[in-house]
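The form predicted on its own is given below as one chain in structure tokens.
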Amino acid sequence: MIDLSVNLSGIKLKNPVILASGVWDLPYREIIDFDRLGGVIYKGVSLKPKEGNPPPRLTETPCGVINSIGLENEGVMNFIEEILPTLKESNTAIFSNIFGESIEEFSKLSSLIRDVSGIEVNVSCPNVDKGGLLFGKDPNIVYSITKSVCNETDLPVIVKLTPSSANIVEVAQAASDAGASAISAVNTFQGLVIDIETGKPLLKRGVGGVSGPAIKPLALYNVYQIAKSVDIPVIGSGGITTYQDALEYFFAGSSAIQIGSAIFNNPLAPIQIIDNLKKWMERKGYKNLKELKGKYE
């Protein structure tokens, strides 16, 4: 028998394919079957409802998107009364991703929120004039928010960086000095797409996050990274598509890994790349994930 399962200090999970926030909404149900997954992220909520970038704000990359969605939701009492209770009639894990423009915003956020299985802490997003990566950049701030949302939280707190840090190293031990129970690994690189019948960038916003195969190779680089310098669990997550690219991140160090703009192409991606891992670790006689994971030294 294969052993999928997975335990993120102290979360487990049936499997270790987590859906990545920001890509999908409650309709996704009807496409897949969210009990087959080993959890769910929902998209970031903020304390008070937020609209985000004006359009457009999408546009296809070479092998990848490139986004400036802006974080728009509902505000986190929508979440909490709205959408949570659709979410828990699926079995499996449910995370709430959170963001703020301070530090009191993510200690807030964080003493509201309750009944789910972690909190992912957002501060890596590319999209956002305030907080968003330019937190994320500094240890010290990081450590801060980490620090704050565990003071309010006993659930586990999961930090999502952004590859733009000088030092991602530095800020992921900065946020497993401060509590942190895992990291996720990464959140979308800055790019800039230009129409060149104007000349002017095809995104209203200008920058946006590129995501997708394209930066599958520099986000498991950072990932590497991380796994060997910190002893908390690494979740992986960039341009995974395949089965292949997350025995990758396994090899790598990542205990787990979030599949997020793949489901554009390939909405039935997260159940086949949790059915062919299984099947090739039955074909290569591995037992358990625990045997693959940074088998790359």
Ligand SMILES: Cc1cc2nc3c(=O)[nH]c(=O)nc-3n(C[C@H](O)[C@H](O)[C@H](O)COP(=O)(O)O)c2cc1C
Contents of the next structure:
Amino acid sequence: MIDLSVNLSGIKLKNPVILASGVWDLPYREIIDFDRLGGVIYKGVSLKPKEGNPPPRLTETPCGVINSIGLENEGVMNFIEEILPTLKESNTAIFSNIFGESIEEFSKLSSLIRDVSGIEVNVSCPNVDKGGLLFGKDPNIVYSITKSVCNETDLPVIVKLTPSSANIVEVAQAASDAGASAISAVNTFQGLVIDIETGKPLLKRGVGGVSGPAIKPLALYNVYQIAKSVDIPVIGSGGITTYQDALEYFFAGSSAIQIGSAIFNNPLAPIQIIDNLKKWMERKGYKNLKELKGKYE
Ligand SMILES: Cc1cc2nc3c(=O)[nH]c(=O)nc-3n(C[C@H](O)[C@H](O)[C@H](O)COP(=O)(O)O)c2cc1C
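Could you present the same protein in the form predicted together with the ligand, rather than the form predicted on its own shown above?
Following is the full complex, with the preceding chain placed first.
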């Protein structure tokens, strides 16, 4: 019998596969059987509804996509009143992902959200002018935001980091010192695509966030560095499309993983990863994920 369950500082998941924030919305429930997933993280919500950036704001790149959505969302009250009750129909762990333009906004958001398995704090969006990377690159600000969120909620707090910081390990340690239960690593990498007909950026905002297979080795290295430096669990994110990718993340020290852009090409990727991971572990004689974790030290 293979045991795929994980315990992230008290957050119990039936398996380590989590649907990442921002790449899906409720209609995906018709394609992906959410009951099979370890968890789902809803897209970033802010205090007030946000329109996001003007289009074009998503395009393909070699081995992935680049986006500048800019956290379009209907606001936290819509999440609490409309989205959460629907998500609760599924037998999976539900996480909210929050985004604030100030420490006070992060505090307020976390005081409002209840009845989820945890709050993922997004201090890593590359597509906004206020907050986002300005916060996420600075260990002192990440410490303050994490502390203020932890003071406002009894829920587990997961801090989602940007690979754009000068020293991501320092930022992870700041989040851990401030009381985070886990780290998500990493959000998208800043990138650029130019339309050669106009000579201008293809995305209206110019810069965007790159995700998908192109970033996997880069994200994996960040995860590896963080996992050996902090005591709290790391949830790996970046370019995972197959169970082989997932295994690399576990060997590098991830306790769980997030699947993001992979679902654009193959919505069933998360389910296939769970099934194939189990088969691989059976074949290799592993009984649980702890036996895999951090083998590369
Ligand atoms: C279109 C799009 C929207 C995203 N929106 C969010 C978001 O709202 N909050 C967040 O923390 N991350 C967001 N992300 C980042 C993903 O959750 C994920 O961390 C990143 O894409 C790397 O994983 P991947 O390579 O598997 O896609 C978004 C990514 C994409 C492609």
